[in-house]
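Form predicted alone, single chain, as structure tokens, below.
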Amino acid sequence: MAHFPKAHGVGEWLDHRLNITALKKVMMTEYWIPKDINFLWAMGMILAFTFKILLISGIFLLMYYKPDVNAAFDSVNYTIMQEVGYGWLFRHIHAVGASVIFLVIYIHMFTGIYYGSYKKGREMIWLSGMLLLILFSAEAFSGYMLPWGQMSYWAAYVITNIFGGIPLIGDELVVWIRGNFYVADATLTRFFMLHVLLVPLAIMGGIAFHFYTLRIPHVNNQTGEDIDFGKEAEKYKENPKRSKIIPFWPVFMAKDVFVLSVFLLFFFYLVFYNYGFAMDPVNFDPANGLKTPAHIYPEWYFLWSYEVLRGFFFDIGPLKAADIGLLAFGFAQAILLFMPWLDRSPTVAPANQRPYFRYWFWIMIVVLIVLTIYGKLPPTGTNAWIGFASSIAFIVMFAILPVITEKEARTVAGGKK
């Protein structure tokens, strides 16, 4: 049996049995971060913190929400918003958090693309991040249905209908997802279970795995320099000013806390003064399967992929418009997973130091903004053609990425010679 020396205090007693000191070294005081990174690297911490806000506010809402088609709408819009003390506040926090977290995710994702954070052994970091994007999308979609308003109902109808386009199993899959032949009480209870239990647990595991994937290759830096963390750690212990790295705790964490504080000012400004952007006015009408809204659209963070889905509004040969849109939508959802292999240049550097990739990156941002704007507009006349052109542009941009990055690599190699 192990012999433990006498402990002087609770902390020492726990350390003897749980080796907390070693855990702190691995996770905090000897977990090294490049010194030359900016506030954009705090997005991961902000994302994790916002998820905690959503969990806490969601628990309070769960106390009064009723997952029943006859009671869900009233439990949200009357019981929580008007009868429960500060119920309105928790709903505003939850609604704003659900929207803002995608802003953070997109900033985090495009920061990784801009600085090439998926290269040189960091592929698993990227893939785990894309897994989190899928899980957060599932959480957002399942939660959007719970208020059981008009837009909730019809968004659920449209999105679940997409699975009907899958060959052979599509129709059966739609019925299985809905729990019925149409969006009904069984659909609501299924999405309620997904939203409050299954997907949050998967997200917690996904966040833990994402942080774990950072352990071996460490995070990237602004210049793309390949840092020898072992040597730099020794330098830091001798003279912190000479080293290119800093410990996660307390040095880098202090920077994270500052950025988080600024973010929370912005977040609670939205909660108290601009919460309406996170609550669609159409959704304040109770769900009615006999009354289709004039224009159905998802939340802003899904608009770009929704526009790709509906961007193809005419048949091409034997292919129907709906089938083409479904293929394009599937492409849009899957293609980002392959960024580490589509970018064929071995150079790890920010986009502003890569002559071709720089233009590709900013054109892609513009295309996504256009898709997002037109995804909320009625798909008629000029809007339909702009949406079609933007959808084609999105597909073409990723199709040419391997070509331009290979050419970039040859150009850079030729210049060095």
The other form holds:
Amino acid sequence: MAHFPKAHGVGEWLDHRLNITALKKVMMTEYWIPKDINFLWAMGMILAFTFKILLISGIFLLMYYKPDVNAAFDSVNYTIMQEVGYGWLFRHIHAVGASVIFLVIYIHMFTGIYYGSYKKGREMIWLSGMLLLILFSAEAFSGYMLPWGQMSYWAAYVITNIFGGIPLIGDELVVWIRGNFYVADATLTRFFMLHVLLVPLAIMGGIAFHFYTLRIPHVNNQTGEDIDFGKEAEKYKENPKRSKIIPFWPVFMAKDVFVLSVFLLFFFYLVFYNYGFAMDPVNFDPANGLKTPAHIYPEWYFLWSYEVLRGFFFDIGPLKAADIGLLAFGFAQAILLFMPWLDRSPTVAPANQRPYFRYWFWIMIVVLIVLTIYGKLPPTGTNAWIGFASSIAFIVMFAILPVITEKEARTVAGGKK
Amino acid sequence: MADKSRRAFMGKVLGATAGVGAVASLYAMKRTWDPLPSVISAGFTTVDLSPLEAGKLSVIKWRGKPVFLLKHTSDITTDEARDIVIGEDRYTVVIGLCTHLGCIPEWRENDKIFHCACHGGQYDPHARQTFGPPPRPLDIPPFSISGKTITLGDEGPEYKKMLTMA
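Now show the form predicted together with its partner chain, given that the preceding structure was the form predicted alone.
Once more the chain from above appears, this time first in line as the rest of the complex follows.
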């Protein structure tokens, strides 16, 4: 066994046994962050904090929620909303948090795309982030089912039905996922389990992994400069002002906490004064499998991919409209994973300094906004055609990305790195 | 060297045993999500068609879906590919979800049509689409006939014959 000298004080006693000083150095005081960053670099910490808010509010909701088709609706809309002290607050925090976390996820993602933070050496940061996006989507979908209102029911119906499009096993797979021939009690109880246990556990693991992927390549910076972190760390210890980096704790976190505070003002403003956007009125009707709502649409953060799913509304040759939509939907879900390889230019720089990518980036944002807006509108007349055109645009944008970035790589070759 | 091969052998044995255990566990886990026996038996619904009144629509629930039961009046034409014939009587038995977007159409007894309020689709008494966006007739659920009753969910010879005619 190791030798344990007499400790002077609790800190030293713990240090002998747990090596806290070294751990603190590695994780915090000597974990380096570039100086040349802006408020967009605080999104990760905002996400971690919002997840914590969701976890805590979820624990309080869990104590009164009943996962049973006969009891679920009332346990949320009567017990939690009207009887439990501050139950409404925890529900509104949970609903608003679930919506806002996707806003921040999208900002975080597009910050990464804008600054080229997924390029050589940083691919695993991007991939682990995309894994978290998938897990958060699963978490949002399974949670949306739990209040067992009309939108809960029909969202569950439509999404589980998507698996029916898989050749050969589709129909059996849908029944297996639902545990019944239709969305029923077995469906609710298994998605309840996924929402409160399995998916949150996976998310926590995913977050830890996502942090770890940053350790070796380090965080990108505003100009994409390739910083020698070892050398800059030495400089920081001599004179912090002359170094290009700062320690995570306490220097970086001080600024992060400021941005987080601004975010929380916005967040709690929504929770207290403007929570309606996260509480669809249709979902205040109890689930009814025999009555389809006039329009079924997902929450705002899934609208862009929902629009791609239904954008193809006519058959092309032997392909049925629904199958084309399903293929396009699959493409939309998977293609973002390949961002580090679709962007053929090695230049790590903000999009506005890249000759073609700058247009690609902003057009992509516009396409996604159009898809999001039209995803909510009924798919009839002109709407259907705009949906179709923007779905095509989305696919074309990713198809041309390797071409334009290849061209960019040749244009700037010999120029800067 | 002998020691090394012994360790490799033991590793292989461990790996194989753990592999079998993992596959067995996955199978057991998969089975927990299968529909329960009670759910499966509830998926077979037997209805006696004899008390139906001609021209009036009855709706029953089968596997969470509405099923339309319609006994034909004498002025409704015959449709060998879609009518269920029991003795002298002919019936339309279909899943009552519009094949356009899944709304539930209503039966208009005077006009002898199924009308879907969502997007104006219409079907004739055999539930074949006659107007609007529906891409195909209302679906016929699997059924079997026994005397005057039919069992929904069970694929009888009459249903299989219908499949070949569609």
